[in-house]
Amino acid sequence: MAGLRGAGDVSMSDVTSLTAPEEAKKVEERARNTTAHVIIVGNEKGGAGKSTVAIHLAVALTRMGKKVGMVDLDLRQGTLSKYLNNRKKWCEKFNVTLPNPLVHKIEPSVARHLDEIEADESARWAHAVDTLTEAGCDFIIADSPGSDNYLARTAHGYADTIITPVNDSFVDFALLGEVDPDTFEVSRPSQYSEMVWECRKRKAIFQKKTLDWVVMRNRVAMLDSRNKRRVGDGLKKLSERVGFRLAPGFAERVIYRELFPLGLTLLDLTEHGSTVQFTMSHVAARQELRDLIMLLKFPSLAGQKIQF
């Protein structure tokens, strides 16, 4: 029968429970002492590539063996969900079975208040990491939105890995840092770089843990060009000054867009029903993503050898 190996929806049981101070502190505190590796792949700037990084990493830990689920913060657009449902889809027409995270969806709050917003969904996000804990999953992959808002930065706080893809431009660097308009010097942080620093704060006092902060540049142009470096020279000054480490990231190549549609990644091109044909381009893709799994150095996945 078709489907998505090893993956499904999690249902959510009844949340408003959880808005009760003495219920959602106890999934709070499981939460966030989840024995899963949380992985928040965000930036305030949408048109990064973030689904296109999170849904491909997620399938990459699948095939090595990982249990992985995955959250989609961004309750507006839902990129990540919408590629999701069409990799359901395309594997009931095509009779395939796919490897594919656990789901977890959140629903958006139907409080009034900001206060009680807030409180929901801090506690629709904390059920939603300790229900696939509890489901046995190794990683946890969250898919932020392209803006700044509440359950993207409660979610920042329970990471142990923040992955932000930038697009070679200022205007994603901005994201991240104050640019001298005539020298191209860093000036200072930006807000972006400021909450992550501070969540890196909260991990090492009240956890005792280290978050990972790692910069990747994606939809990189082929071609060098004077823009390509100046963008290259200020996140190697900004990573030093900020403490994040930079990944080479992905190319920019239509595959991606192509993709997208039929709920595929580059690890799945030579499935059945796949109509798309396998390069070398797609090869070089897949090294790219091989690279950024050696430079993440999960801890789980030590001295294993990557195959896909």
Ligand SMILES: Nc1ncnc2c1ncn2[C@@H]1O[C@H](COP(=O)(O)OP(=O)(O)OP(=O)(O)O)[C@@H](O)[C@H]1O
Second form
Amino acid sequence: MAGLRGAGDVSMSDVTSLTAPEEAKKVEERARNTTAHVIIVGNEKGGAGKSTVAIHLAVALTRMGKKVGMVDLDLRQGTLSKYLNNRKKWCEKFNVTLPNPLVHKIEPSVARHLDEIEADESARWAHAVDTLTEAGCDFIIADSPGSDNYLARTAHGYADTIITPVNDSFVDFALLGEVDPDTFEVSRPSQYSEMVWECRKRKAIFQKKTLDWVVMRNRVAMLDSRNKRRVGDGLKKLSERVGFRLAPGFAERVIYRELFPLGLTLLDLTEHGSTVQFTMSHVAARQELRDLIMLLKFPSLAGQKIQF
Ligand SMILES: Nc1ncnc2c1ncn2[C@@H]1O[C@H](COP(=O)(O)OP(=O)(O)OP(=O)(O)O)[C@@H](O)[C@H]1O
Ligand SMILES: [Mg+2]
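For comparison with the form predicted alone, provide the form predicted in complex with the named molecule.
Complete assembly follows, chain above in first position.
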């Protein structure tokens, strides 16, 4: 199947041009009505933990027996693609088979004019969703870049769930809305919040479906502090005003940085070949991931025990 491969085979390039308007329209219509649950991990701020969350969620769902497709929307930085490439190399080195999501690679458009580039990118994204759905994926998880761009915005329009990791700091509040630092009254939603609202409205009108927006705290300090509590209180207020659900999220743990070069997730540490010592901190981190999946309430997991 064009553009579809196992994790790590991301250097191959066989993306055909999809700019023929009629073909692109048909693919887009099919993709919009996809049966796969589309999850976009996004915010417009760099380094909040999007790629980390995306890969962990993908591996967890795969380990739970779901078929998961992944799309890297960060064409410039390509962290997710690099992560999956590292995973492939690790598997080859230790002759191990790990549960892997499918990957659909989107190549940057080579068109010269902005409107052509945008049409091309829309078509390529729709093609990715269409192809992964045809391959039988229950979930499609897309990892967004840390800045606003056309491809990521288009992908948000297909989302059933948007997960927005935010660092545990007031600096990240601006991503969600302009707030009074003392009262947390929202004077204005951010551009990102408005974009999510727009997606939600369109989804309700054109697809008669709901869009769930979940903001999760990331890199939460282990120790209780006044700042930690204030950030928590502020996010709670913001969630009511801006319209997202709040997830407790992930604590700050060094392990996440160690995992990237290996291409592993917290769920792979007990596999043959892993030299990372499995500790209580990792057990707690896995529980945080389970809690996140529980909170996300994916319809296809209803009644299923969150186990990996
Ligand atoms: N909970 C955490 N504790 C410690 N380090 C973390 C945590 N989550 C992510 N990191 C680390 O923070 C860095 C940025 O994470 P990541 O690449 O997932 O962010 P991102 O939002 O995808 O960034 P970008 O916007 O650049 O794509 C990485 O080195 C990652 O290992
Ligand atoms: Mg990233």
